[in-house]
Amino acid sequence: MESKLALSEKRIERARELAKRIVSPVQDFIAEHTTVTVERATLRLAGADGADVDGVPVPNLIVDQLKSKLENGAVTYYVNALLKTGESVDGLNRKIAEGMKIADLPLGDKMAIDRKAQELVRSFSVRVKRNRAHREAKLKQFEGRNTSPLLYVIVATGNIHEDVKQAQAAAGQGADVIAVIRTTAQSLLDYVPYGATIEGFGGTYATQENFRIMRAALDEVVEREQRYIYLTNYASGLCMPEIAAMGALERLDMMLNDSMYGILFRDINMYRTFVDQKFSRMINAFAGVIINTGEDNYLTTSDAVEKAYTVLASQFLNERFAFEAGLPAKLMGLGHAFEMNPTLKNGFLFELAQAQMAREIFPEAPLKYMPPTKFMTGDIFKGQVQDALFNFVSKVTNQGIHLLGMLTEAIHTPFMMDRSIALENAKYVFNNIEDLAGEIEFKKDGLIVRRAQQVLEETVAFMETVDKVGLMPAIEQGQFADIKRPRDMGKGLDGLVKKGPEYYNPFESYLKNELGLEG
């Protein structure tokens, strides 16, 4: 792609080769280490399911029970049990559920517990692989269906059944891609609830039953509309990898899935998350799961103006931390938003550089765009100009996924007709401005070309500092969105455990070499 910023692609080559370096040493200590949620995780894609009557999850009772054991992978003392016991997967949930107690069964044979493990393995791999098979030809079957960039709602009522009336109503309306929002501070529960769910606030859990349900309902939509309908949860928090193992085996088709979020914005412990980040990657990979990160809330504590390079710098993280985790980039909804002050002169052009600078930048991924909320003041006349402005830039600078903006954002949690009406605000930006991108050239000394270049020069130059002092240090001073985090606190360092010699995990071996990784 042509640039029209006249961006140097030897300082967007320096940032690349930057952001490798600050990521190195965090993937060195990455591969030594595992979590209780990667090992429960890795139990979800063995088959591991269910709950004790305290609605305890069966992955979670195995991991509890094996403690100082977990250093040599939980799969070895399940499937272990499958053969001393001689139940199927289904069976030995049960009695899991009931109280047996899996780690106090003596290891039988490694090489009959590899066979076994194998099976499972495989059993995951053609599920997840017929999911795959069964959107790209959904995809093909509808192809030019879906508005571009894609329109993405949101649905959180609490209630899994009452979000499926709304996700249905306003995927008929026009929406491609319906996000379920998780209930309010789910991201902090160190363990997934079990079963559909009626009751959450500000979002509905996400559990694989309420995956399923949504999937199922998405799916008559996709055949009455003939268009695909994607579906989006969140695999991050204390459960990032578990959540992802649920998506893959009930074919979501996004994810929110940041590499740092769960560290800034959540205090979880950063060794916990970069370790999660990225076996919850690699199945996302594997599955063909779209990730969306979370650049957007960078400026909900910093100003969009003097830290736009922050954003730049994660996306260049973000996009490493995704190519160690076997993504490719046209899997890559890196984020970010239209969060300037709307009182700020020449306001909408900056937001305009910044698009176009992405775009440029990661001409392959499918940007997520972000509206306006942090300026967003209840005046729902302003606020409807206001994401008309953020639906024209995201059109004329080609993003890939697209968040719209509400009218009533700042009010309350939107309506079905506040839906209805921004997919309209979208829908006719977007057919009147169709071929306006190809029409527009920008002024070479002009102010979008100088403000897009400045901030390329400051997030190399922030790169290079970070780069100096390392990523985690880096964290710990504030430099990424003014917020600090040390790297020895933090919510879930308790379930951080380091791989002993015998350590066995047959699905990450699996997916490393399904993704071509190393090691």
Second form
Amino acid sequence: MESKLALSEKRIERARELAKRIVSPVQDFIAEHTTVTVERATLRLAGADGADVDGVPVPNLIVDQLKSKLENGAVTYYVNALLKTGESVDGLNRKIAEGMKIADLPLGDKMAIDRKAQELVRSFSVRVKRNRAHREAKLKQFEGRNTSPLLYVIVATGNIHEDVKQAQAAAGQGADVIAVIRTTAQSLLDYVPYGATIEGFGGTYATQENFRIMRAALDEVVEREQRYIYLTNYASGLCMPEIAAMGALERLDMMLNDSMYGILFRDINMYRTFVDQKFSRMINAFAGVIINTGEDNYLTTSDAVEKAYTVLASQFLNERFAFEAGLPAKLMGLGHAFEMNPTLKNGFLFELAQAQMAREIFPEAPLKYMPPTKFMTGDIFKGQVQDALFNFVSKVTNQGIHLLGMLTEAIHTPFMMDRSIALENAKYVFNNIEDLAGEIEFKKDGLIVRRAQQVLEETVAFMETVDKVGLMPAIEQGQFADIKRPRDMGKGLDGLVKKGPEYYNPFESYLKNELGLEG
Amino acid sequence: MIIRPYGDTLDDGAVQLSFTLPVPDGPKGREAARLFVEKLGFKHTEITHSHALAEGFSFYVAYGKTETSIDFDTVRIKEATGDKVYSMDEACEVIKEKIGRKVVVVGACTGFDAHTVGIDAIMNMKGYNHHYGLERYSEIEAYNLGAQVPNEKLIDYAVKVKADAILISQIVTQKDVHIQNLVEFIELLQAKGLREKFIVCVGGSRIGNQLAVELGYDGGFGKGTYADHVATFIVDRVIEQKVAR
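Now the other one: the form predicted in complex with the partner chain, given that the block above is the form predicted alone.
All chains and molecules follow, beginning with the one already shown.
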């Protein structure tokens, strides 16, 4: 792609080099650790599922039983129990839910455990590869039927069955991507609830059964509309890798998944997050799931002009963390947002500059572009115009995933008609300027070109300082989003476990091998 | 003075509406929509647009004229602050002159609510829409505890820093989850015998002063509120308390 902004290749390269240096020591830390949710995710991949009478999920029951034995990896004990009891996976799950203790069963022959574990790895692999193949086949069958950028809308009723109605309606109206927003507290739960749920606040619980219900509902629409509908959820919070595991099994297509969001915006411990994000991303990579990163959050807490460089720096870091987990660029929905104050003179030019800059720096990434939210006021008429400008920038800079702005943002979670109005707005703008991107060049040394170059320079300067102090100290000092997060504070730290010399996780080994990762 | 909505002629009572009906789009749906608008009391009703939203759902834009009126002179507002709102500098001047020490404010988004946007708009240095937040006020000591703060923790913190005022933000209001949380906070404060110790305010896009007062708060702040409004309310209340003592 030719550059319209005359961005310096050398400076972009320097930023990538810095990202690699910044992320590298964190990778060393990650390699030596596991967490309760990494172990539970592994158990889920092996088939652990269900819950006891109090609703405690089977993967949690197992991990809670293991305590200090967790340093050996939970799979050993799960597989050992399968062999010792002669049960099927379902049978063993039921027994554990009924109170069976598997931690104290004498450990059998290691070779036998490994043989059985490899069987489970194979059935996981077959299931996820089948999901991938199905998605790829449908995308090919209905090629050219999706809008570009992909039109992404949110449903958030709290009741999965109501979500289904809203999602099917939105997909019928032209949405390409349906995200089911999670209930507001879920990111801080250290377990994933079980079964279909009908109550949530500001969203719906992410559960494997809810995933399955929504997937089936959208697959109906896929056939009716002859268009693939991407299903999205949140592999974030304290159960990042478990949600990724569930998504891989139930064929979700996108996951919100950021390497630092939980640390900064949810006060989750940084060690915990770094370990969790890696395993979650390995699962996403293997399942062909597009991650959506959360850079828009930097701009809802800070100014979109002054702090534009924090977005680009975070994109470089997210990209590096993702590469380290085996994700190819085409699965990286790096985030950014249209969040400048609408009263700003020439604000539109700056938005255009930053969106085009992201496009040129990450040419293969399906960039996730977020709509105005912070400056939406309740004046729905103005909101509709703000959204139209956002739609224009997104199309003319070829963004990948376009989260539709709602004219009723800041008033309520979207009504059915709000989504329809938003979709009509976007389709109108996109169609009207379909080929405009190819017609546009920017004035050399004009406002737009200079703005983009300035943000890149600020980004490199910022990353140089982060490289000097190190990523973890930089986060402790509040260099990201002005939020200070000490490394030994935050939620979920007690779930961090140093891997023992006997640590065994054949799923992790399998994923590494498949993804071409070292070690 | 008797008033009605104004379209292009005084007292024409013109109103625009839009809504969804759970029926298919078509002549019957449009007539149902028109009759519905008539039933609301509108005359000269017109459905200017309709389209299908999904199987069994349709969207309508409607216009009508109403004879309903309001006597403007009898209207009483229920805002926490009156017409006089201090600017940041004015507020700091008043604190220096009439209070003579820094005013301490603790704020948080409480319960399960994870949205800091409201409390940040009021408290963060940067503020919102060119209105600086309370952290910027030289005469205010502001502590923003962020989101998902338990009520108990917020109270403990307010006691620790000897706060004059506690600010609570509630953004998520689905199924009235905020009401429950707000009531619990006041009850907890009362149980500890601390209700009179603090000026307690709540804010959020769906919060009004009336609701706040009903729930036992001193003031409530909804849409269009900036730090200026909140600071004005707190400063005036602190002065009132000082005079009362």
